[in-house]
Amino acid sequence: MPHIVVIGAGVTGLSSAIALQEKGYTVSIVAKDLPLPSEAIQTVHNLINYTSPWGGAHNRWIPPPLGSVREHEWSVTTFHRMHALSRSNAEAGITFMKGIEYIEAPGPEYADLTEQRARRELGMPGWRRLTKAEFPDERVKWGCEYDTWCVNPMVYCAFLLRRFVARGGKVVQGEVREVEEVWAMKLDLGKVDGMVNATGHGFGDKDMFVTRGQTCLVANTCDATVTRQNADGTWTFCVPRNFEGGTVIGGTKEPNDWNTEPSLEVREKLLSMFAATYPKILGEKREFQVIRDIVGRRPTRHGGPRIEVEETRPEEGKVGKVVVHAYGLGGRGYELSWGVAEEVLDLVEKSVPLQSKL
């Protein structure tokens, strides 16, 4: 069977190596960082890059016009497979509850979306407009609340991984710098027949840039992930991981910004700003219980995701190379992951077919 390796641990390059692997194809990972065991993980400041153990792992449905329909596509796709999964597997950690979105000041495209097109049109399960007085306050002017589902990150990354290996798959511990690193490897993978770059933020990419993110871990449940867009153009939000793994409150969206210290001040105003969205967070205690803050870098791309297939023309007495590219989601890694795997697993049989190489 032709080979393919995959470049990066984090969830798209789990979720493409599973597809490529259930299709057929011999698949190997080789990651620098690989999923780590628990949030109570003090991470150093050369694993800030690995977002995906960290990140706010869930499904905001953002429909056309208000996103773009490629992505849309693509989260719909990871929607059913989360759904089959948490059916299958109720150890892969993903957990299916409403979504609740709160607008202050919302553009003329939230009007299109009545319950028909969002149900029927755009596949949004259990989306349903918000009366006024379910708002919290009187600066929310729309909102919505739709079936999505959330993951403790940490759990489902585990769950991928040892899902790769249990079929056999291999995963090779070690950094790679550059695309050509892995076609001259000697790590006992055998001859390469294609490789899937998802690595996040690409090899020299000069349209990636990171977003620099701010968000806060409490041991506090909450029953909804919960997102509001504030007039001034910040969000504040909640993402539950559930399976003892708290609840994310967030958080900031700074581009081009390295800093990897957070901010005491930063995190005491998104406490107390969801806080007033959504109170019931507080429980019985009436306050939030901190379990760390996190700062991550975002892997982002001017022009959006680039999921592409790049393949070189064959030197004489030599066999073309084909490298698909998947990387530059942003944050929406996880909501997009198996729209995207699909997506990478269709460019790899064009260009790698199974059947050739029999």
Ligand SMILES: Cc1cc2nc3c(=O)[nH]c(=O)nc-3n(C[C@H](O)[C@H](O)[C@H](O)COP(=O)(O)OP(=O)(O)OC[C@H]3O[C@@H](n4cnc5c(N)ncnc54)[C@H](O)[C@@H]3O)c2cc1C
The other form holds:
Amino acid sequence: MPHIVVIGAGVTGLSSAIALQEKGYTVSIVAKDLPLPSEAIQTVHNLINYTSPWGGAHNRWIPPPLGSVREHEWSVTTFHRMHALSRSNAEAGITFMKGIEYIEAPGPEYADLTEQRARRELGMPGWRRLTKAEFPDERVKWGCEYDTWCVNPMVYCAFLLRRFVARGGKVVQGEVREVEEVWAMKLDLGKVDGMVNATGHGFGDKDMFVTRGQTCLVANTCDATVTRQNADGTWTFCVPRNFEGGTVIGGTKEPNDWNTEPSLEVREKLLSMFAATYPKILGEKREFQVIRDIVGRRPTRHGGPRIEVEETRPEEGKVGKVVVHAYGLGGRGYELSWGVAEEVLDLVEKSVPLQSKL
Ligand SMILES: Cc1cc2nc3c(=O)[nH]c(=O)nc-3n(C[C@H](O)[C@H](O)[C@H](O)COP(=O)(O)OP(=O)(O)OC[C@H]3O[C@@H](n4cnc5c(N)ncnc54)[C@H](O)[C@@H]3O)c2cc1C
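Here we have the form predicted on its own; I need the corresponding form predicted together with the named molecule.
To see the whole picture, the full complex is given below, headed by that same chain.
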């Protein structure tokens, strides 16, 4: 079977590697960083560019025209796959629960979002518009709830990695300086026939930038994943990680900000704003139990994620080389992961068919 190398062991690389493996490809992962228990990551500095440990991570629907049709389809695909995984593998770190959204200044696009359209046309189960009486305060002008999922990121990614290895995949920890380097690598599974670039940020792509996110991990549990868009453009949200992983309270979205240090002032603001929106998170003790601050960098791309094939022409007497790019997932890497993985598989199949050991 053709041998595909996936560069990257974040949620994008791991999901893509498993999708390829399930189809019958021989797959290796080469990655600088591998999933670790969150509790063992002492400092963000050496791992800050590996985004997957720092995500929430939940699925928040962004249907068209609020977001692109393509990304919405990926999120629906991911939703179904997460549902199946949560049923078959309780240890995968996935929890299904209600998602609640509150918006202070909704754009005109929200007017078209009816229950019928949301559930039947857009495939968002359990979607319901909230009544005014259900809003937390008068500044909220629009709200909805729906069925959704959250993952404990490193429990989930470690599960994917274990599944990949148990099914015959090989993992090499190391940095790739240029895509070209991979073609020359001596790997256990033999010569490389194709490659997937799931490095988060790509190699020197001028359209890439980081979107810094500061959040705070608390030990409090929560019965829903709640997101509030404030009129001044800021966000207030919580993502329950479960599996003893606490709940993420967020969060900032700061384009091109490379600051690694969390601000105590920002932490206090995030916590007080969330408590005002959803007071029941405070529980009987009426307080947050802070575990740690989190700073992460969403790998964001002007024009959206790059999921496409790049094929170099064969030189005389040699075969062409196929690279499928799958990076620039920004703040949506988890919620789009299985849709992206299926697209990666589709692109690999077209360029390196299963029957074509080169
Ligand atoms: C605060 C915050 C909250 C978020 N919340 C959510 C959420 O609720 N829902 C959601 O869907 N997403 C969320 N995200 C976004 C999500 O975490 C990312 O989109 C996702 O983790 C990106 O995954 P990735 O696999 O593409 O990249 P990464 O996780 O960055 O993985 C990249 C992989 O490539 C490897 N790599 C990179 N360069 C090289 C190289 N040169 N050689 C070898 N290996 C290399 C790395 O070591 C790593 O293994 C959040 C992000 C942040 C920061």
